[in-house]
Amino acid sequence: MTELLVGTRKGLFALGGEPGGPFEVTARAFAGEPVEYAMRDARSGRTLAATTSPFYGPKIWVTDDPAGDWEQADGVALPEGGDASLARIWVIVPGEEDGLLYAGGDPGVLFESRDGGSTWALNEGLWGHPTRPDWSPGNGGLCLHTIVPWPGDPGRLLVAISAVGVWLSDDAGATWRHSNEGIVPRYLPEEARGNPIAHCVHDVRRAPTRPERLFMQFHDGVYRSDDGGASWLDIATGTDLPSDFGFPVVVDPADPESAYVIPLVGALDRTTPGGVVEVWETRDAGATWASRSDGLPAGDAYLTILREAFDSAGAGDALELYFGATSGDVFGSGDAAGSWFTVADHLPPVYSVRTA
């Protein structure tokens, strides 16, 4: 059975099922308050969840049951006497040192806990860079919404931000360098795309058997890495692909050449082109794209799929894929993307979509 914790506007839901059919609520936790993000930490067992109270803020809580009782997290909060507030945990991710997780959040802030996410600090690091003041929010604020460690190697860490574009750690997040060389950010004037910060990436994923390999969506633009993040390539120009902007993006983790993407109409709109909900997939490193969407709706649908509602399970042909949408709608895969089936429906706007 496969599950899938996916967070909504009005709570968590556990979901379980087999691909192919619709899936059962298994578990529901925080009714009516905000869930940006959950995941279970397969080290563990432990699920966590980050929530955004209108009265309480941001916190992280930790739970072995998701239908049980959830503690919360400490150490989730910016330093007292400054200006500036935390306003939202975005993402969740397990490092490569037991017990290692990251969180990031708004503004551009990455905690680190040691202890399976119990106690949290703040990254000194990057929340200290001289950079910082330079720095620029996207439309959905300053948000840490993208942590990608390296397989096998603590020290190498990358993650992304909302304005301020790829940032590279090689030595555990003690120092951090700029990475956006080869991404152009058309949706600036001509003349104000010469700041090497000002880059509004929406999402990254690593190919775990080739590491060196990422693949970015960007906000105006699919891009591929093949040095670890030195550098990008321009893979949606001259392409298929019915529109470059979007959120998720998703690596098949047994093939570095294939990945997934959703494109959505850019600027204001933000659905998908012309009603037609559409996952694209490259098998060649992004060469070539192809519509994989086949039970998808085919019309009259102007689904939102966010950032991290996007997310795998397996790999090669059985990969399965599932994602949610602001309509409520879930959506999943079990032969990687050759056929859809709806896993769940009239659920709140989906924020996030991971597999556990």
Given for the second form:
Amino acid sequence: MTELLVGTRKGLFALGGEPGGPFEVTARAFAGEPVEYAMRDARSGRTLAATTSPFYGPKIWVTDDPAGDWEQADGVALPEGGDASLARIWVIVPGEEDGLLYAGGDPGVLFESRDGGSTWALNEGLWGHPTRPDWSPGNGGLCLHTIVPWPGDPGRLLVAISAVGVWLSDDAGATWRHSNEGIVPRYLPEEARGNPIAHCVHDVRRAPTRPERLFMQFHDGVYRSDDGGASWLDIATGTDLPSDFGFPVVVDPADPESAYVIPLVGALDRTTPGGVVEVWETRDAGATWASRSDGLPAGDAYLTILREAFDSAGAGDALELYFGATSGDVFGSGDAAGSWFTVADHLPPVYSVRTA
Amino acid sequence: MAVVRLRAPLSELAGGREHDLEGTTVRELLRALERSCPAVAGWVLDERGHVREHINVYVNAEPAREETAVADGDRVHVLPSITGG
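Counterpart to the form predicted on its own, namely the form predicted in complex with the partner chain:
Below is the entire complex, every chain and molecule, led by the chain shown above.
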């Protein structure tokens, strides 16, 4: 059975089922509260969720059983007495040491936990970065939404912040350098595109068998890096992709040439182009793209799929893919996008989907 | 001493609806509440010491802010605003 953790505007839903058929709701938590993100740490079996109560602020919660009691994690806050407050936790990602987890949030902050998520500490290197006064938020805020460890090397880390860009660390987060070479922020005036930290990255995934290779969905572009994020290559222009705007990107862990994106109309629209829901796949590192959408809505379907709402399980021919939309629909594929089925269709607006 | 009156879920975190606390302003009372009931820390006041945007505070019958003065015997109500969707 496959289990999904679906963060929605009205709580967390755990869904379970077999690829090909609808899934059942096996647990619901935080009813009525926005759940930005939830994931299960395969090392400990613990489930972590990030909530943003409109009244009581952002929190991280931890449990051994999503249907049972949750404990609030400590330390998920900015320094007291300053002029900033934590607005939201966007993402939680396991690190490359036992018990190590990272969480990213708004305003462009990274937290670290070394006890499996019970207590957290602010990453001071990024918080105190001298360029911080020059950082500008995107439409979703100054969100640190992407955290990409390097397999087997806890010292190397990539994070991305909208609308600032990619940051790299080679010393486990003690120091950071921006790394946006090759990315063209077309939303800026031509004269301003040389700004090295005005880049609205939407998502980045790493090819685990070739960790120097990364794929990026940018605000208006799709990019690849073959040097660990030091530089980026446009892999959308001149291809058949119906739009280079989108939010999430996913890779097949078995194939470093692979990536999946879900194009949306850019600018203010941000819905599936022409009312057709399509997942596009590359198997040649972005040289060519093909729609792999059999079974997805083919008309009058104007969906928005947010950056954390697309994930995978397995690899190769057994690759499973799942994504959710703000319409409350969740779709899945059990055959590497060869065909799609409806997982759930009446959930609240979906913010995140993660396989457990 | 003033009485801070809470509603759920704050009352559950704090172990009760009413708390007798010392303080001369709303902020001082809320800080005293956090010291008395650490589980409430971060739920009402943010890191800046501001009452969170969608929480309303009343001193007796009047809407109040962080610097509103509080006297002995006052009742300070902390409750979520009518918002959402």
